[in-house]
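Form predicted alone, single chain, as structure tokens, below.
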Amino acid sequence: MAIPIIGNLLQARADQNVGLLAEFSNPGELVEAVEAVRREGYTRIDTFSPFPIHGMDHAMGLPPSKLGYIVIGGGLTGCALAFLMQWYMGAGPQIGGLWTELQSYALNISGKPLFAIEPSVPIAFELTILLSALGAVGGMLALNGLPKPYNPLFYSERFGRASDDGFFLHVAEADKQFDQTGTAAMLRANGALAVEYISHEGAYDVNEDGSLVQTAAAPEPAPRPAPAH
């Protein structure tokens, strides 16, 4: 049962970048295009640029990031685990049977308490920082859908400039408002320099009349070796 569910999730992740990719000349025009697209009712959109653009989150209508909740959850978990570990090691009950590997060893040091808050703070601090950092990195990867070794956007030669000097707006085909010809015309009316249709088969330039011209095709699968006799 789990395998089909995972397969459907992976397919949905791959399909979210199928649609129209429009290039804009500068950050200002990209922000204005995003605002215009949202006014038209589009919701399945994404943007790509070489650097963060001030005001883009607001223009796209993005909610506050959930990453902070993941980080504070990791930090509180690390802090609680640190105090629990030190309490058990110093003053916890003796457990036998299968748990002898987790046996506590109480140490009487100059008559000091077997467990106290003050000397436990450094370890609690370290585990708080450790689990917060792990939560930040892991949460960032999960929320961004990474790693993503395959992305149909990579078929576009123009898209390679998204990490250099290109500014792109993507409208997903899954959007309820999506219409290949109408959406492409709307993007051009808002300043798009070029519009491409991205699919799992490759990248296609969208002409003024809505026709497609393939610019980059998906690579052919490698031939399988002949079976040995």
Second form
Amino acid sequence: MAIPIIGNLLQARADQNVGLLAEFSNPGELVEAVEAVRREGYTRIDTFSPFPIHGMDHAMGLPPSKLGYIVIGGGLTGCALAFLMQWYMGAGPQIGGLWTELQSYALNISGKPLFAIEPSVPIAFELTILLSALGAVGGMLALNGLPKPYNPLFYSERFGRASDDGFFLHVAEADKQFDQTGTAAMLRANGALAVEYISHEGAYDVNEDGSLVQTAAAPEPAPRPAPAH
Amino acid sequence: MANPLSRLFDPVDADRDRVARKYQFTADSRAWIIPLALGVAGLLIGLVGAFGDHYSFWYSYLTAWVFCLSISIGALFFVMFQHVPRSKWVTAVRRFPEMLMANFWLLALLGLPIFLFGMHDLYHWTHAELYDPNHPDYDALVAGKQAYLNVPFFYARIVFYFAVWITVSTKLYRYSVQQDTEPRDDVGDDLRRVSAWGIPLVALATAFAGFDLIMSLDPHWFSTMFGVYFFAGGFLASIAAMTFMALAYRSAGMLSHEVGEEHYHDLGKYLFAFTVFWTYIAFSQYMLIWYGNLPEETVWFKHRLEHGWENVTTALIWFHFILPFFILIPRFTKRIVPILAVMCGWILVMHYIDLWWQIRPSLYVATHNDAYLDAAFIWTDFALWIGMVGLFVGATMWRASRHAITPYNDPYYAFSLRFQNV
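Previous: the form predicted alone; requested now: the form predicted in complex with its partner chain:
In what comes next, the whole complex appears, and the chain from above leads the way.
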């Protein structure tokens, strides 16, 4: 049952990358293009560059990251869990059943209390750090829409340069303002070197007159081997 | 030519007139007289206490003095920590800790009364009868420590500590301030080299100063971690002090284009980080002693968990850690001037209370006089604290009024003006 849910989630993530991909010559042009595109009213845009560009968050109108709240949530959960665990294992109520084994940690060590704050703090500290760190990594992945095993943008040959010397602006087809010909013309007017249309079927160069030329096609799915009898 | 005495309080001759106006201390050039006068008044009022309860007087005096000393040590560490990795962001605000760390001659002067007149009242281990096996007050534990705890060696150590602090801080101060009017390209190498050999020396001097000045008040007790604890509190307080200076300069209309919220944000991060560091060290010291459960170690905390001191202990947990921790976590509190300014003042007050909590309960241990059993903040504590801080602030402002208030000829200065927190 879980497999289709994950499949749908990944498909939805990939769908967001259907749209127009425009290449710009340098980071400054990219920032200016983003500002222009946002002035036109587009909201579902994304940018790709080989390195972080100062001022891009502001240009894209990104709100402050929500990651901090996820991290502090993880931290407080870890802290509370650690104290709860140590209290329960050392001096918790005798419930019996499945949980009895855990309570074998009620050990008398040189007459110290079965549960005390002092020795519990290092464990609480460690679990606070652990869940904060896991929250930070997991939250970062989730907020970035990762993992994304299939991304149609990779049909574009140009796009490989996003990790080298290419600066790209992507406008999603899901955007309310999206109009293949009009948006492509607008991107070109704002300095795009090349505009491509990317769909699940492949990558297409968008010419100045709006016509499409396919440059890459999605591979045919491999035929499934016939089930053995 | 400059008065040779003024060299003690400011190692570089005044060069204010050769500095562009936007880098000058533009508040009234005599403004330093106000805190200085307040300081003299505080010390004089506190001095009255010396004719009454001289034990209390010396404990108040030591607390106030160590408070200022720890801030200068923290500022010295801060400057060295920035030079060694060639940190760039700090350049625009680096003159604030530099002004604070140049106070060691003043502190040596203010500490002189302690070492000349206060030793007998402050440090119980100076009493000769503790070391005499035939005397009823003979104390085998203290006598066993005589090789370390004796007055000549104590004096030699104090002289060594101050020699280290003064040498390192004067070199760093002089290189940096002379760069303003006589720039040279390789100043960063000198600053970095002095910092690199300075850190271990200053660390050694600071840790042992913590042992000698505070820990030895209760000579039976020992904690190998106490030196780090002393450093942690002072470093945190020095960050609060330099951040407060940055905010105060801003509100007086100075450096309004140079120092901005990006610098406040970074200083605020330091403030947050070292609030946690102080707690980490303070708690580690407590937990190891709790777990070891040895009477000669736990007794120090026992004194601080009864007779009203337990309230101070609880207050330290809440106001030196939990509340500042949660207030300083969000991004916006470090970028809003009034909030950050309040937190700086708050941390400085809590640092004083932390030192007072370390020092004052030992008075009962030394005297066994029931009058000193209960936690009580007395008027000499207050008067001498105001007095000492007044002199400290006055000297710092006087120094600031003689030089540029930011190292504008530093090779990294331009970078520091335009950096941004991501």
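None of the values given here were measured: they were computed from a predicted structure. We call the rigid core the largest set of C-alpha positions that still match within 1.5 Å between the two forms. Residue numbers count along the first chain shown, from 1.
Did Y150 shift 2 Å or more between these two forms, C-alpha, core superposed: It does not reach a 2 Å shift.
Between these two forms, how far the Cα of Y88 shifts once the core is aligned, in Å: On core superposition, this C-alpha lies 2.6 Å from its counterpart.
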